[in-house]
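Okay, so here's just one chain, in C-alpha cells, the form predicted alone.
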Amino acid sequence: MISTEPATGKLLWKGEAGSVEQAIDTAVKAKTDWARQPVGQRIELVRRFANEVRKQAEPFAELIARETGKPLWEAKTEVEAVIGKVEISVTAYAERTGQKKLNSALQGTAALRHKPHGVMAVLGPYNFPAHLPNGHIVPALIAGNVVIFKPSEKTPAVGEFLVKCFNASGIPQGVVQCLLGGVEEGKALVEHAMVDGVLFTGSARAGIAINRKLASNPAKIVALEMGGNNPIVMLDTPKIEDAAATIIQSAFTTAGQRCTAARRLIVVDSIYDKIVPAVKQLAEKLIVGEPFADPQPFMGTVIDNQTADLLSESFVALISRGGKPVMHMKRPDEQLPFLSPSIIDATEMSDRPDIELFGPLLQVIRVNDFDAAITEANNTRYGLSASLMGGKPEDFERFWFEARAGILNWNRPTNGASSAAPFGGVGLSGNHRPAAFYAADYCAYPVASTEMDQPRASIGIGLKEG
C-alpha cells in the first residue's frame, strides 16, 4: 500500500495490508478485560488520549493536510475536533446510557444498566480521516467496546497516526487497532462472525452494500453514516452578501468533500438575479492552492486524480443534459487534482441525476415559489442536511416541518452541524442511527433487571390442597 500527497504527487507513506484474522484474534482476547474496567478508568484513558493529541497537534495537522490536500487551517480545526470529541462523548455517555434504579420493599430493585457490544469495526472515510472515525471510536471505548479501525485506503497514514495516539495514552494495543487495507479487508472485517458491530462513514453505495450483506444478521449492530444531495432553499432577504457567503461555505468548504455540503441551490424567482451573480462573484475570488501556501487557500485539492477526472466528466455530462454553466470547472494541472469551484444552472436540465457529486460542483435550480422550492428540496432519495436562507420565522417553521432531512438549518450553512447534537439523516443518508452526541446509543445496549438479595416468592392460586 502507498499514499501520495494530492497537492504534489509525492510519496507520503507506504506499508503493508494487515491481517483481519490476527486483528480479530487480538481484539477478542482484549475485550473482556477492557469491558470490566470501571467506566471512570476508561474515561480517564480517553482523556489522556485527548492530551496526547494536544501534544501532537502540529505534526498531526500537517499530516492531515498533506494526505488529504486540504488547507492547513482546516486540518488544524479537524485536530481540534478530535480533542473536543472526548468531553462531548463523556457527557453523552452519562446522558444517553446512564444507570437507573427503582427500589421497592416487596419487589426488590428494578435496574437499568448498559453493556458494550464487544468487538466493533470502524470504517473511516478520507475527507475527515481523523475526526469522523474518532467520533465512533471514542464513544465505543467509553462504553467498554474494543475497536478495530480500518481507515480509508486513501488516508492510511492519518489512520495509523490516530491509533498511535490512542496507544500512547495507555489504551492497550488490543483495545484499539489500526487495520490497514483496501476493499477486501473491509469486506472481511464487516462479515466476520466475531465482529459484533459495524460503524461506517462513507458513500451510500458502500453503506448499502454493508446493509445488504448484514441484513440477515440482526445480532450485529450497524450504524451507517452516508452522504447527501443536500439543498439550500433561497427566499427573499436583504442580506445578499451574507447569504452568498453562507452558500459558498456550504458548497465549497473542503473542496465540496463533505457529506453535508450543499449540492443544490434552489432559488425562488424573485431573488434569483441577485443571489446567483453574488455567489458567482464570491466564488471567483476563492483561492485554490496547496495546503501550506501563503496566503492560506480557501480550498485545496480533491482527494486524487481519479476523483478529479470523474468530477470533470460529471460537469460536462450535466451540461450535455441541458445544464447551463454559470461558472466552469477548471483544472489547472492535469497531473494534480486541483479543481476550481463550479456552478451549473440545472433548471432546464432533463432528468437531473439524484447522486452525490462529491466535490466543488453546485447546481442551481430556479423555482416559482416556496411551495415549489420545498417540493424540489425533497426531490431526492437522500435526507442528510438542508438549509433555508432568508424568509421569516413562519417560513422556517414550515420548512422544518416539511423538509425531509436529519439536519435542518436556517440562515446557516448545510454543513453547520454541532457535535453536541445528533448527526444523521434519513433515506440513503443513514439507517436511523445518528452519530455525534447520539453515538452512545449504538455503542452499548440497555439491560433491564429486577433484583433481590434473597429469593422471596409464593404461589397463591392454582395449587392442590394437602
The other form holds:
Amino acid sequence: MISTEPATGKLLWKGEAGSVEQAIDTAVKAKTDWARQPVGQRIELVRRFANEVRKQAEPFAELIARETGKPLWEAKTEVEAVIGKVEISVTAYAERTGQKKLNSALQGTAALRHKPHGVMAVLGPYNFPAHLPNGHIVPALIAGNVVIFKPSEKTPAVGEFLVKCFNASGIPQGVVQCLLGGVEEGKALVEHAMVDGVLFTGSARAGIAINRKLASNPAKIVALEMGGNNPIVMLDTPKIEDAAATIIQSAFTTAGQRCTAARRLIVVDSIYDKIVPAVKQLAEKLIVGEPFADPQPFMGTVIDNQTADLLSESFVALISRGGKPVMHMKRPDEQLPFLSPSIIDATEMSDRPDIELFGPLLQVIRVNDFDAAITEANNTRYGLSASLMGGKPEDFERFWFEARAGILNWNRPTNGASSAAPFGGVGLSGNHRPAAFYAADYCAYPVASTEMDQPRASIGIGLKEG
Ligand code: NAD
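Write the structure block of the form predicted in complex with ligand NAD for the protein whose form predicted alone appears above.
Every chain and every other molecule in the complex is listed next, the one we just looked at coming first.
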C-alpha cells in the first residue's frame, strides 16, 4: 500500500496490508482482561491518550494536512476534536449507559448495568481520518470493548499515527489495533464470526453493502454513519452577507468533503437575485491552496486525482442535463486534485440525480415559496442535515417539523455539528444508531438483573395440603 500527498503528488507513506486473522486472534485474547478492568481504570487510560495526542498535536496535524490535503488550520481543529472526544465520551458513558440500582427490602435489588459487545471493527473514512474513527474508538474502549480499526486505504498514515497514540498511553496493543488494508480487509472484518460489532463511517454504497451482508446476523451490532444530499432552504432575510457566508461555510469547508456539507441551496424566488450573486461573489474570493501555504487557504485539495476527475465529470454531466453554470469548476493543474468552488443552477434540469457529490459543488434550485422549498428539501433519500436561512421563528418551527433530517439548524451551517449532541441521520444517512454523544448506546448493551443475597421464596397458592 502507498499513500501520496494530494497537494504535491509526493509519496508520503508505504506499508503492507495487515492480516485480519492475526488481528482477530490478538483482539480475542485481549478482550476479557480489558472488559474486566474497572471502568475508572479504562477512563484513566483514555485520558492519558488525550494527553498523548496533546503532546503530539503538531506532528499529528501536519500529517493530517499532508495526507488529506486539507489546510493546516483545519487539521489542527481535527486534532482538537480528537482530544475533546475523550471527556465528552466519559460524560456520555455515565449519562447513557451508567448503572442504576433500585432497592426494595422485599424484592432485593433490581439493577441495570451495561456490558461491552466484545471485538469491535471500526471502519474509517478519509475526510476526517482521525476524528471520525476516534469517535467510535474512544466510547468503545470506555465501555470495555477491544477495537480493530481499519483506516481508509486513502489515509493509512493518519490511522497508524492515531493507534500509536493509544498504545503510547498504556492501552495494550491487543486492545486497540490498526489493521491496514482496503475494501477486502473491511469485508473480511465485517464477515468474521469473532467480530461482535461493526462501526462504520463512509459512503451509503458501502454502508448498505455491509448492512445487507449482516442482515441474517442480528447478533452483530452495526452502526452506519453515511452521507447526505443536504439542503439549505433560503427565505427572505436582511442579512444577505451573513447568509452568504453561512452558505459558503456549509458548502465549501473541507473542499465540500463533509458528510454534512450543503449540496443544494433551495431559494425562494423573492430573494434569489440577492443571495445567489452574494454567494458567487464570496465564493470567488475563497483561496484554494496547499495545506501549509501562508496565508492559509480556505480550502485545499479533494482527496485524490480520481475523485477530482469524477467531480469534474459530474459537473459537466449536470450541465448537459440542463444545469446552468453559475461558477465553473476549475482545475488549475490536471496533475493535482485542487478544485475551485463551483455552483450550478439546477432549477431547469430534467432530473436531478439524488446522489452525494462529495466535493466543492453546490446546486441551486429556485422555488416559488416556502411550501415548494420544503418539498424540494425532502426530495432526497438521504436525511443527514438541513438548514433554514432567514425567515421567522414560526418558519423554523414548521421547517423543524416538516424537514426530514437528523440535524436541523436555523441560520447556522449544515456542518460543524457539536460532539456533545447525537450525530446521525435518517433515510440513507444512517441506520438509527447516531454517533457522537449517543455512541455510548451502540458500544454497550443493557443487562437487567434482580438480585438477593440468599434465595427467599415460598409458593403462596396452588399447593396440596401436607
Ligand atoms: P467509503 O465508503 O468508500 O469507505 C469507508 C470505509 O469502509 C473505508 O475504510 C473502506 O475501506 C471501507 N469499505 C468500503 N467498502 C466496504 C465494504 N463493502 N465492506 C467493508 N468495508 C468497506 O467512504 P469514504 O469515501 O472513505 O468516505 C466518504 C464518505 O463517508 C462520504 O459518503 C461521506 O458522506 C461519508 N461520511 C459520513 C460521515 C457520517 O458521520 N455520517 C462522516 C464522514 C464521512
